[in-house]
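Heads up, the chain below is alone and in the form predicted alone; it's given as structure tokens.
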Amino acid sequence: MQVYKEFDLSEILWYKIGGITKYFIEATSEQDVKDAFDFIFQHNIKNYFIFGMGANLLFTDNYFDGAVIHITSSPIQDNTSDFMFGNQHTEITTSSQSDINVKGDCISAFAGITLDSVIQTGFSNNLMGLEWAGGLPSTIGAAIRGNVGAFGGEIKDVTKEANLLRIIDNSYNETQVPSSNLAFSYRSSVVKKDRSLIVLSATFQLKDGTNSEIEKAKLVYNNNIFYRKQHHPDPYTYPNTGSTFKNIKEKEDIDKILTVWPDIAHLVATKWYGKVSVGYINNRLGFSGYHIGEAQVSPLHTNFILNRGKATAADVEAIIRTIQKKYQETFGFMPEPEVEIVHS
């Protein structure tokens, strides 16, 4: 476990915007994670926030007065060189990476790995149902608690059970919880609604496939980097959150919509899993290219909000905002982000 103290969070995070933060702790291992929480409760700090890759938060621009912990496989002292900081540091306990285990057709892994990482071991294995994930930004404790999706797939398809820490007060117990009592629904589970409960590892039970099943799984997860190459913002030229809203699923926010664009009806049935597209509907909307300071709607994806170069938190929400009111104006309800916005 590594500790650093006044840390700039920019440096960090995928969207290279947020604040300082008092402490930010680095977790690489489900040991760690307890530690981390240990230090937590010896220095009675009561505001904490923990990440996975951060390549779906918007941190506001404020002082973070509290701890920040980020559960990964890749310490910032194995990325010097991609990062610029002259923070404090101190050492506080060392702990090897955890490893990716697989027992038949079931792969366990530390919540800090990434979920890539998850899908080559499958493949190298001959394990499959997790190619739709190829190119999706996510550590594992992030897949679970927001149950990621892409294609068609989320990831309580293929989730057995997870391994969790809840806190009580100044103290922290372990349990192994099933699939089925972690509540999953679109883009979020028990663990993002109980601010108590943190991921340290999950199981996913996968497919057995031949040698021509592993073939076509690949390159459906190559297919996926490809379209997301071709159809999303590049976050390393302008960094980004991915979407910024969750598609539209409600049966009754749909029939508003169609209400009004009653043309996108065959779109919902055949293309969008039934679901409406935001960043088609943003598009049609006049928002392509729409921008507060540096911040920007993406030409290229609509639901993509890109920092341009120094935007701040507050340049992003208001565009939020302004999407927002538009849909209020247009279709009677607002869209739900599905960016996590973290205020101090």
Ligand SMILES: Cc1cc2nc3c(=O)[nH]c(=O)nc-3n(C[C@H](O)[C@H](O)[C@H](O)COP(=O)(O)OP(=O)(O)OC[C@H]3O[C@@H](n4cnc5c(N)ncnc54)[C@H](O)[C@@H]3O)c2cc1C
Contents of the next structure:
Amino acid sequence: MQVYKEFDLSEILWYKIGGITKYFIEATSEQDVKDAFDFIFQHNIKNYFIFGMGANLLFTDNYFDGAVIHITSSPIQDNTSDFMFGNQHTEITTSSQSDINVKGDCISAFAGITLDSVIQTGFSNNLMGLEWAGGLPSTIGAAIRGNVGAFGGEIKDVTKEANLLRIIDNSYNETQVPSSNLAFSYRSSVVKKDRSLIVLSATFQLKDGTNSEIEKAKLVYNNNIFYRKQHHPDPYTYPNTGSTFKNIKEKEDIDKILTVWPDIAHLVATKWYGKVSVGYINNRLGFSGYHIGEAQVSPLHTNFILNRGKATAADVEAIIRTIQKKYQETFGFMPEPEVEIVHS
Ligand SMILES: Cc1cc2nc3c(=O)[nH]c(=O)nc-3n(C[C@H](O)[C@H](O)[C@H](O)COP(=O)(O)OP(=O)(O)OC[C@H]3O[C@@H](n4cnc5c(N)ncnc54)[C@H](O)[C@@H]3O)c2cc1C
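Rather than the form predicted alone that you just supplied, could I have the structure of the form predicted in complex with this ligand?
Complete assembly follows, chain above in first position.
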């Protein structure tokens, strides 16, 4: 475990947006996560937040007077580098290794391991079942919490169990929870509903494949990455958090849209499988390329908001509020953000 003080979160979060946190704790193993909470209890820190890659987070520009725990398998390499971290310094250092293990057709992984590492480990062991997640940026912990999904697959379909830490007052306990008790639903799980739960690790039951089946699974994986590259803005050029709003699936809201734009009824029925694409609506409402400061609605996909350089959380949030207001005026309801907005 490493603890940094006065750490600039924009250096590390996927969006390259975020203010200074009083403590920044890197946890690269299950033991590290427990040590991080011991540190929090010992220092009587009341305000804490955990993250994995930060691929779904818009973190406040304001000072975070607490601790941010980074559950990761990729720790900051050179923690004394002035170039990267100014005069911040490490206060505590213990070391431990991130874990990923294969047993039969099951892979167990520490929460900070990326979903992609699990997919690759599967392929190397002739195991498949996660190829739908090609190109989906996530750690295992966040993937379980949000029941990530894409191209018809969801993490719940291959999850066998998860090892959870429950934080109660100034202590914690650990439990092994079978998939059936994780209360998975669309982009949600018991971990999302209960902030006191932290994913320490998870086990996935994959499928043994023949060589030709594994080759096919790799093709699906690569095609999904290719699809994302073609249809989504490149997060490495201009950081973004994927879809800003959830697509609209409530019948009441869909009806409100169809009352104003009856011409898209056929798209709802055929192309969007009963939902309404927020990207389409945003585009038709004229938001393509719309910007505030250096935050911009992507012209390639109008449900993505890009950080074109030095965008702040306030800029991105202002765009979100502007779009919501336009929906309210046009249709009489507001779309719900998919990105998680974290205030201090
Ligand atoms: C380009 C792009 C494309 C995307 N495409 C998809 C997609 O197709 N499908 C999809 O479902 N999502 C998609 N997303 C969203 C994102 O990939 C997921 O939300 C992903 O799970 C985020 O993982 P993370 O490790 O970055 O989580 P973070 O953003 O770091 O955290 C997300 C939430 O999980 C919590 N969390 C993190 N680790 C743990 C843990 N160990 N225990 C408990 N809670 C934890 C955090 O507190 C936070 O509330 C996309 C994002 C981007 C940037």
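Positions refer to the first chain, counted from 1. Heads up, when I say rigid core I mean the largest set of C-alphas that superpose within 1.5 Å between the two forms. Owing to the predicted nature of the structure, the values given are computational and were not obtained by experimental measurement.
- Once both forms are overlaid on the rigid core, the distance between the two CA positions of T270 between these two forms is 2 angstroms or more.
- After superposition on the rigid core, the Cα of S10 moves by less than 2 Å between these two forms.
- The rigid-core alignment places the CA of Y23 less than 2 Å apart between these two forms.
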